[in-house]
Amino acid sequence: MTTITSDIPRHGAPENANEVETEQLATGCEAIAEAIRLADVDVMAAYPIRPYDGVMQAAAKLIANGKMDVEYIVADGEHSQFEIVKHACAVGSRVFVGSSGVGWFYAFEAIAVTAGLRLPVVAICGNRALDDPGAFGCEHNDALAVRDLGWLLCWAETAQESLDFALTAWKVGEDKRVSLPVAIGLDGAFLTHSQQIVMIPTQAAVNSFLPKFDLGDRLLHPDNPITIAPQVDQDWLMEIRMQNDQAMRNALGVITEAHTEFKRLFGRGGDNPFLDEFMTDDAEIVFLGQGTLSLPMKVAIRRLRKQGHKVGLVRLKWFRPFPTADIVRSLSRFKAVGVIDRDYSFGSPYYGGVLYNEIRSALYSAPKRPVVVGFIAALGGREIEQPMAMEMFEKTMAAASGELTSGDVCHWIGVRK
């Protein structure tokens, strides 16, 4: 570990804040463990499943070395793990939990209830292919399964963004205008187990950004007689669902506020809280995706730029709430958009992936719509290789030129014949 002096002014930090950040070589999982420490989490539950379990190991090491004080509970399974943090959150504890693949699904009852109860649990999903057939490599279907339940969802590109998203997740999820759980997607192996340079903020700076957790009058306590998880049947269910819908709508503004404050304090996060654009200023076509697939696509885009092609990349950072207005503003500038899904949605419209159909839906009412081409790629932990990127570019260019038929809109890339 190397200590460096940060050039970022801490305008919002207290006067006695230490202006020094530490530079650390860390995986995405280790970066999340540092976020748990900095957020002063009260309770974390753990049960091992690859590739998320790197967080467990890193957190245990911090505790053993006397660097973190947290109630660390090893559960008997993923379902119990999520139940533990759900109940701990209800009595006012800041919490963390995580899982991957089929472990995420084993906890699904508790995951669904957590969102319905408006409890701001923060979790990571170390994205992994679902069994069967089994694979330890990355797919996004595990985390995407909660997209309609009331969980906020974001995807990190780097270990640095993993830490930054985690700190932002507690701030956004615990905000009384939101009070919803947040799941952070970390691409299995590509991010969970790959080391990168990460800037670790000071405790004083994080304290100035992240307030103490306060459930207010929703705190489950003997002195506060309230009902948790009532059976309301048809009498009140519609009204409660609508409250959750309003909370998700509120999250757009709260995320924007948190992003602005985070960038002011730490100097990171980009210009837009929801989208990260690369070489799009004069682009005619762009690719769109989320997570670490942007890294090989940036290599391809640089090569295509050298050949004179006007191509760029738009990376989606938050999937829920879906930033519809930002998507429409950005994508309406281009002739064609190639949407890359590291997931599948069997039987969906045009047999595309989840992200593909979300993008098509967002653009439906836009006065100026680009052609949208779908690609399903890099499932099970495969990398997007440069020939695959070139194939996607050629198909997207063909769509922009009107060469593809209306039914030829979604393609599986890199599949052996």
Contents of the next structure:
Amino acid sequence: MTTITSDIPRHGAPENANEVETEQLATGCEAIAEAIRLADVDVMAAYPIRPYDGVMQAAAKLIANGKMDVEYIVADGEHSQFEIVKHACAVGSRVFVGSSGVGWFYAFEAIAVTAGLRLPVVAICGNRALDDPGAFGCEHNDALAVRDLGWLLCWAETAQESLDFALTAWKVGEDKRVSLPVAIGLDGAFLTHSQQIVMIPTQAAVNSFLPKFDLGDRLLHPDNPITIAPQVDQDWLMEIRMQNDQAMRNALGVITEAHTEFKRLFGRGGDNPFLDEFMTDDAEIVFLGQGTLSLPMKVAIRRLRKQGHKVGLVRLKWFRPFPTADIVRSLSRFKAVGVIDRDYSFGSPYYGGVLYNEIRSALYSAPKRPVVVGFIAALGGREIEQPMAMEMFEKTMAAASGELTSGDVCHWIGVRK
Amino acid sequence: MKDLVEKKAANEVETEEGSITIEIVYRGIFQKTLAQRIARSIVLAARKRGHTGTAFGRYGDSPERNGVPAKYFAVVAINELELESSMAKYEPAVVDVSIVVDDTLVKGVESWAWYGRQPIWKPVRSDGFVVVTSEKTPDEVLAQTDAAERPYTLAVVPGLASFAGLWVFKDDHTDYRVLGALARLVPDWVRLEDVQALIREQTKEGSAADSAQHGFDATVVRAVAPGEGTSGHEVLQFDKPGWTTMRPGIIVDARKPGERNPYYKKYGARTLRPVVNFDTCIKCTMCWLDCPDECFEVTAEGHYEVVYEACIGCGICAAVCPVKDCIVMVDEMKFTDNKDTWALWKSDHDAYNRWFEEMAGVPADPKGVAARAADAPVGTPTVSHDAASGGDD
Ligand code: SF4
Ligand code: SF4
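Just the form predicted on its own so far, so send over the form predicted in complex with its partner chain.
Then the entire complex follows, led off by the chain already shown.
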């Protein structure tokens, strides 16, 4: 893609004292490719499935144009693709991988073992509905499937945040206190394939943010004879799982540190590493969601504010680790919360979405709890249109004034009868 | 259909003063790079004056099919806030400008992600712009465009349809001329000096910036009032089912052998259409066998006639037909309907052949067989086979 400003040759990590931050018109996928270049990734594995394949194309272009040097391995399928980066990571490579929808699911054995091995693979999940039926649009169930495995999981809102989260992902995932894989959710189409203005940081700034990857004595190397993943059975497994649990607990603090440093260096990232609040200061009710659905909701909120309604938005940036304390602190201020799930969890409590039930669970022991209403919306990438936002507003208001009973707390929005 | 109308009503209120939405309607694959370049350049030119913007293709169009109508969008806004209402969308319901980079698209567009042919001006707001690249006059273009429901301005940018491909960009300056035309039509959003400055950054070719100037100067503009245009195009509607009316298990009705799906019409992909000379046809079945879309029906006399509603205009039938000029591919803009033609040939050979010659530009009777037959004594058999067998010389 064409750079707006000067075309500075970039070859991996070497810095250029004259380099300045540049501006590009780039898709979320292209922004991720820039992050791969800036992070000086050693190995990336690829297998095409849309919308993730936008990253493949953008990275291939950077390589072809001589701007990036990375071992780019095209696999025979997603399972091999994720296995390749897992192994490369074990021998000390900084790695990148990604997929979408059922492609992500085809890689699932590799995805599960990567977290068990504590290998900090960074992946994007270009969110796509799970086939069948064939559908390219965005649903979050693909990425959400890693939620119990020990993967960190975050969702970006813009192309800029995609780049910023990717750089943060390597920093946090590779940190010895965490050493876990990180998945970044990118809403298919709206983020992966929409071109926006993105600031591309300098190599020098990225190098000062992102240390070299160092596995220490866990490096698989002839000079460091180790065996990875022997059979353990019941004798060792609980202790191993407990280590993962501890690492995930540590991740909250490490993300906070990384966020502070990122903000100092690049001036972006908002006030809170986990939540992005919009017009919440005096809000009585708020919506809560992940990814790009914040954009139409912000338009709706500005409109409702003009009519005098005290309404705001809380966008959840990190789903794993779940920022329970921040969620409780934030949401306790409101009368009601309308959780918008771009996912489903058939047969779950109250037939709500995944996010809805996580939020309710987080609030259970809070001294002061808002009413929580659930909305299943925008599945298959359906757009959030303004009438849908108004319907959700009315239902959340009704909940705030106690008009909705517990049997009436989850709603499907915008479904043809 | 109903939800499209509602969606439109809901978004009409939404049209923001602080932004402009421009769509580019193009032929899938063949013109993808062109459409993308125009959309990106609109945003990048706007950056020069501090505006912001976004550019995106219609996700449902892809993976694109050759020639199937597709869309790309550019939104420019005075600031991030104004841009937000245009983000996270597949397709803006209302646009200020529609740029059509192949004039045959004015007959209406039907992408494979849509439900029926739509007038080209369908998403254009009242008093908006339809910009067409064409060698034809605005009146000729309008004659093939659906009758307007709202007033708009038709602008014709002189030039043939550019087939700037997916992988290789054929730089014939269509993008620069279109950008120049935009600078003339919506100067508050696209300024000629910004466009030319951008072009000079992108290419060393001095003539490129001149092409933008040419687009600015040579574009022909015509106001279109409601009712102007043709009422000849088919209106096709499809009602999407609801969750209570669909069968479980993701099942839709299929057709029995021999039946055609009334919703599956792909002529919107066509820039050329085949016309058949039934006099020289030797009934060899090649066209019928090789047409990828099973467009041919066997007539009562064993000829093969094209069902134009199904024909995508790929030209394979004309390529495989063994008889010279028996199937000729003709500019789609010469036709105003999709009617079958064999019935006319059957009822009036001469009228049909005159029509064939006018459309195809080749003689209907290359060997003068009909003339000789007319001179010959009664009873002398006229074997159309003779006329055809030597037809490839
Ligand atoms: S051009 Fe000929 S072969 Fe191609 S779709 Fe039309 S009838 Fe069939
Ligand atoms: S291929 Fe040509 S000659 Fe053969 S049946 Fe078709 S139109 Fe007739």
